[in-house]
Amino acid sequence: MNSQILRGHIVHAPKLGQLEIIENGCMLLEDGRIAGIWEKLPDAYKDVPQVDYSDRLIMQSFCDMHLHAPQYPMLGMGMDLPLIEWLNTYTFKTESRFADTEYAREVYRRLARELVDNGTTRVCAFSSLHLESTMILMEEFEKAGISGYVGKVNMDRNGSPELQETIENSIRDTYAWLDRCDPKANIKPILTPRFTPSCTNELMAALGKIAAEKHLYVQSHLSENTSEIAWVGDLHPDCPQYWDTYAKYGLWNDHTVMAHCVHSDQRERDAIKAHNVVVAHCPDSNVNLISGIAPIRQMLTEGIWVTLGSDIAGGAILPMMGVIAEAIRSSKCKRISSNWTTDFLSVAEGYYLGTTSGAHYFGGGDGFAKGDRLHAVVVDDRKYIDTARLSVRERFERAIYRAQTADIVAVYGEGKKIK
C-alpha cells in the first residue's frame, strides 16, 4: 500500500454552511485515498513519507457542474446580447469549428489544462456535437486526471446552417459515441439534448430510450430565460411548463442535471424536488446574458440539490473560486432586489456549492471524507498583506475572493496529484 501524510491547513465543508478547519492538520492518504485526517499525527503513522504544505491551505477541489468546452475559444466575447441572440450570434459559429479534430484537439488540451490548473477536476461538461471532437474532449479531460461527465450535444433543429444534425445521423452518432466510451474511464458519457427548443419530439423520444436502455444520467438547461421559456411554451403547446418537455420523454430522471433554473416556478421546483433533479447554478452567466437571478436561497430551504457551474462561455469565469465568489455577490443582489427579505449566501456555503455538493453527483462524501480519493487543491496565500496576522479562517475566505492561479502551487484528483 502507498501511504503518505499530507501536513498543512486543512479546511473543507462536510454540511453546507459548516466549515471546518484543522490547523496545521495531518492527512492520510492509503492509495490516493483518504484515511485519516488529524490535529496531531498519531505515533502509528510517524515513519509514513510526508507533503509538507505547512502554513498553506489544503481545500477541497472543485466540482464544475456546467460548462460549454467548444466555447472555450470565446471566453470573454460576446457579451452584449441575451441568451437566443448570443447563441445565433456568437456560440453556433464556434461550435460549429469543432468539425476540425486538431482544432478540437488543440483547444480542448488547453481547457484541461487550465481547469486543473485552477483546481477544477470534476467536470459535468457539454461537447459540440460533433462525434469525433466529443471523443478528443474526453480523452484530453481523461489525460489531464479530471474526472466527471462529458456529452455529446444532440440538437436536430433550430440551429444554424454550420450547427444542426438530422435526427438520423443524430441518433446514429450518439449510439456510436456511447459503444466508443471506455467503461473503466474517468470520463463518463451523458445524455445532452441541448434544450428543448434545439431538440425535435422524435429526437427527445429517442434520447429517453436511450437513456433507459443505457442507464445514463442527462443534462441539459431549463428556464434559463423569460424568451426561452415563451418559445417552449410554443414548441409544446401541450405542456404546462418548461419542465415537462423533458419528463415526457423520459429526460426528466433522478440526477437529471439542469442549468440555470433562473425563472423555476413553485411548481417547477416542486418537480425539480420530487425527482431528485439537480440545479447547476451559473451566476456569472445568468447576469452576463441578463437572464436573471435564480432564487438560490430558496431552492436551499426548499432542500434541491444545488450546484455551481462556470456555464462558460456564457460565464466569463472558469476558475471556480470565482464562480463561488460570483454565487455569493448573486445571492446579495437577491436579497437587495428583494428588499432584504432573502438571506444571502455566506462563503461557507458558497464553498459547499462549489466542493461537496457538486461532489456528490459523483459518489463523493461530506467534505474531505474518510474512504474517498483525495479530491484537494494547496493555495499558498503567503505572498499576500498581512497573512500573518489572519486567522485560518479569513485567510480561506481571502482565498475565494483573491486566490490566482498562481497561488495554486498543487492539484490532487482522484487521489493522485495532478498539478
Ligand code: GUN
Given for the second form:
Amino acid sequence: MNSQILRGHIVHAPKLGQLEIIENGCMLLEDGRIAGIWEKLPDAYKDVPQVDYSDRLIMQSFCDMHLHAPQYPMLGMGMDLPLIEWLNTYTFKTESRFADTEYAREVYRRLARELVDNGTTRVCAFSSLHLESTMILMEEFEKAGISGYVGKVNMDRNGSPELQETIENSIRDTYAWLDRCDPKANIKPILTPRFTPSCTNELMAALGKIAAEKHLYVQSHLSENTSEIAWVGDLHPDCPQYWDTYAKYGLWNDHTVMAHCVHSDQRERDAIKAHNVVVAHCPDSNVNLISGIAPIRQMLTEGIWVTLGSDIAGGAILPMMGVIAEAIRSSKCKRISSNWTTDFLSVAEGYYLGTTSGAHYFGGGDGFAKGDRLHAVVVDDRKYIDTARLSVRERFERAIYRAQTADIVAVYGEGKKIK
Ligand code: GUN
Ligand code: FE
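Same protein, different condition: the form predicted alone was shown, now please give the form predicted together with the ligand.
In what comes next, the whole complex appears, and the chain from above leads the way.
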C-alpha cells in the first residue's frame, strides 16, 4: 500500500453552511484514499512520507455540473443576445466545427488542461452531437485526470443546417457511442437530449427507453428563459409544465441533472424535489444570457439538491471558485429584488455547492470523507496582503474571491496528483 501524509491548513465543507477547518493539519492518504485527518499526527504514522504544504490551504476541488465543451472556443464572446437568438447566431455555428476531429483533439486537450489547472476535477459535461469528437472529449478528460460524465448531444429538430441530426442517426450514433465507452473509465456516458425544443417526441421517447434499458443518467436544460418556456408550451400543449415534457418520456429520473431552473415555480420545484432531480445552477450564464436570477435560497430551503455549473460558454467563467463567487453575488441580487425577504448565500454555502454537493453525484461523501479518493486543490495565498495576520477562515474566503490559476499549486483527482 502506498501511504502519504499531506500537511497544510485543511478546509472542507461536510454540510451546507458548515465549514471545518483544521489548522496545520495532517491528512493520511492510503492508495489515494483519505484514511484520516488530524490536528496532530498520531505517532503510528510518523514514519510515513510527508508532502509539505505547510501554511497553504488544502481545499476540496470542484465539480462543474454543467458545461458545454464544444463552446470553449467562443468563451468570453457573443454575450449580446438572449438564449434562443444566442444559440442560433453563435452557438450552433461553433459546435458544428466539432465535425473536425483534429480540431476537437486540440480544443479538448486545452480545455481539459485549463479545467485541471483551475481545480475542476469532476464534471458533468455536454459534448456536441458528433460521435467521434465525443470519444475524443472523453479521452482527453480521462488523460488529464478528470472524472465524471460526458454526453453526446441529441438534437433532431430546431438546430441549424450545419448542426442537426436525423432521428435515425441520433439513435444509431447514441448506441454506437455507448458501445464504445469503456466501462472501467473514470469518464462515463450520460444521455443528453439538448433540451425539449431540440428533440422530437419520438427521439425523447427513444432516449427514455435507452436510459431505462442501460441504467443511464440523463442531463438537459430546464426553465432557463421565459421565451424558451413558452416555446416548450407550444410544442407540448398536453404538458402542463416544462418538466412534464421530460417526465412524459422517462427522462425525469433520480439523478437527472437539469441546468438552470431559473423560472421553476413551486409545482416544478416540487417535482424536482420529489424525483431527486439535481439542479445545476449556472449563475454567470443566467446573467450573461439575460435569463434571470434562479431562486437558489428558496430551493435550498425546500431541500432541493443544488449544484453549480460554469455553463461555458453561456457562462464566461471557467474556474469554479469564480462560479462560486458569482453564485453568492447572484443570491444577493435575488435578495435585492425580493425586497430583502430572501437570504443570500454565505461563502461556506457557496463552497459546499461547488464541492460536496456535486461530489455526492459521483458517489462521494461529505467534505473530505474517510474512504473517498482525494479530490483537492492546494492554494498558495502567501503572496497576498496580510496573510500572516489572517485567520485560515479569512484566507479561505479571500481565496474563493481572489485566487488565480497560478495560486493553485497542486490538484488531486481520484487520489492522484494531476497538477
Ligand atoms: N439550452 C439549449 N442549449 C443550450 C446551451 O448550449 N446553453 C444554454 N445555456 N442553454 C441551452
Ligand atoms: Fe447549458
